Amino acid sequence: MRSPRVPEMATQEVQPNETLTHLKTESDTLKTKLEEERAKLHDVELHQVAEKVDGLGQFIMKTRRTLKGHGNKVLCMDWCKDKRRIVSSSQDGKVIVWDAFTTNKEHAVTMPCTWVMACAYAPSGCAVACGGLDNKCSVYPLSLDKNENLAAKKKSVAMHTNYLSACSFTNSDMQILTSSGDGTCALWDVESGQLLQSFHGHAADVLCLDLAPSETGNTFVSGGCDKKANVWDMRSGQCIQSFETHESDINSVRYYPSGDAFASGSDDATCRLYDLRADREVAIYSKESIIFGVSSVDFSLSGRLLFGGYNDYTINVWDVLKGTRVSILFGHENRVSTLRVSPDGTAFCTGSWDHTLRVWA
């Protein structure tokens, strides 16, 4: 009985490095082709289109409130949908819920680990999520009873194999999205702690994420130490767009209010704007004199301004359309680590390594 004919490929000795080199060259050629196609569509710069748009007047933005109470670097903060409360987390292991208007502390939790690098407010305002070097994301329900022990009601939702860098609730309190130093992002069910979807595609630590603003938003963007910003489909777990123009780690990503573009801030001292429909970078916000990295970015409600928190203790305000800096704000005494515009757009809050948070308007 004759043995079945073995395909030729299988019988040949394949040098593992040969195939790898082959695949690598193939992928590089495809990348170059893609870049060429993108370049063909690149007909005009954003600031040229915006030349006829009126410039912005003078801004008077000042620190209106200073929130003191953390014993170490403030690493992350988030606004509540009620436009008034703020949650912040710090290197001292504390997570504090503030009333930004009266500056009172409403809740405080001490985490079992230091370096609480991520915190988020639930859409309902009834819970906060946080995590950091403990590799997990914990959800604490908030109650009106001031004396209640929050730690007793803590729920561990997400488990990563490395530190948690960012977390965000989706449009409900029931699901939470996390990014981690293990190079992945993940979507979790809050009730059961079940992993609903995982997102693989970054080649190094994922440092930040942001959800698309629309109600039906099934996409989010993430940035990381591989200098890439990836756009993901939450339902399929697939990366649908990827942008790699930064020259260093991407520390922050934030969607434009319409959801058609996003901005990123990086250790290369630039902020950049990427248009999702044009599938390319459309603007760079930088100056020769700015040499320190950007830790955090956010848009004004109209999308005309881009706020950036920098490692030289300043906040730069950029005109998104014209690409020019319209204001620079001083006040913090150490690097600005986090920045968020309030949900109604009337103020923004910054957190810093000087242990304080400031509300500006």
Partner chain sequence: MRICLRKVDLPLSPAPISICRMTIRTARPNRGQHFRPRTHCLNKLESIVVEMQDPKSGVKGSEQKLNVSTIPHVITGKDVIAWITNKMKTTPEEVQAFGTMLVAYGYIYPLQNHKKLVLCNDSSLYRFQTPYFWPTQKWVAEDSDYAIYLAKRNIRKKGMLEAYEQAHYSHLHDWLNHKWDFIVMQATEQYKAGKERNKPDRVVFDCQERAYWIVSRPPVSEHCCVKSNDPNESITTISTNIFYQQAIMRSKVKSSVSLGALTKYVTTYKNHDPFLAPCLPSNPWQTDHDAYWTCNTRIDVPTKMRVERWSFSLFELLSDLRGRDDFKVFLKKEFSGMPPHLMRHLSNLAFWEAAEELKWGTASSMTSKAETIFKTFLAPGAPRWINIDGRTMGLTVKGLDHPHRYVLEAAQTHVFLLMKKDTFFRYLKSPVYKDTQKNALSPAPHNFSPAQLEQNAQNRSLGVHPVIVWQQEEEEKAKAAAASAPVDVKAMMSKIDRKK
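Alright, leaving the form predicted on its own aside, put up the form predicted together with its partner chain.
Just this one chain is shown here; partners and other molecules are left out.
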């Protein structure tokens, strides 16, 4: 896979420095023009629109389950469509499938690498995908036979040239979307391992991705160490929209339930909401007392609440429309590395460097 490099202009007769300076000036001019175009249509702020909406009451959210079993930092988790099972992966190479409702461990696989940074549950509930420092994404079909060795049926699907940071199945078990430290995202056919489409445009490691929940289901958003959040067309591989307002790495991106917006969480300790139709950032969720980066974000079912897992061991709950913080949750004993709301919105699960996962409701 090719990775972005300095343009070929450097080999031409013209002084490379001059050309680059010229290009950079042009860049700045265009950027300003884009901001002007966006500003022309900006006739109202989100919190103004939100004035007509009722305020939220008090929330009582507690840890309802604590899942203990990982021997090291939990790095990633995903829910099964049955709303109660989850898959989680950790630094020691273990991937565990739990029935979070009963807290039973149902399957466990040991990956040949450490730092399994990405894991995903297949839509059918019959397989899980995971990967990390091995630069690959592998799919393990799950079976009802407890004694079966899952590692034997493992299928290697994706191959990147650097670590795998995130993976997600599309609407079926047959395709996987991955993002990697090599700066690219890619879409793969699970059965053959064939690369269907690759997505180039990030200037640094891509850390996260999320598929759009729309009826057409053809786009996804990715966030990276270059502080950019890019929206991609899965068919053509083109980046169709890009947002660069964060001040540091973007660790997590998640679509608003309607598919017309998405939220991002970054090392700059803010979460931001981006409106895709207006093509701009519309809200920043931050507080002076919140200094530590956000590792992952997710919306509640209606999109009213935004949950953020932070590196200072807490979870902050934001009112998406009014921009205020609704609640702060304590419980984990080290940084929260992953957070996902369950498919029916009844709970959310967090994974942490303190080796545990917690389900909150």
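Just so you know, these numbers come straight off a predicted model, no measurement behind them. Note that the rigid core is defined as the largest set of C-alphas that superpose within 1.5 Å between two forms. Residue numbers count along the first chain shown, from 1.
With the core held fixed, Thr346 shows a CA shift below 2 Å between the two forms. For Thr25, the displacement of the CA atom between the two forms, after superposition on the rigid core, amounts to 2.4 Å.
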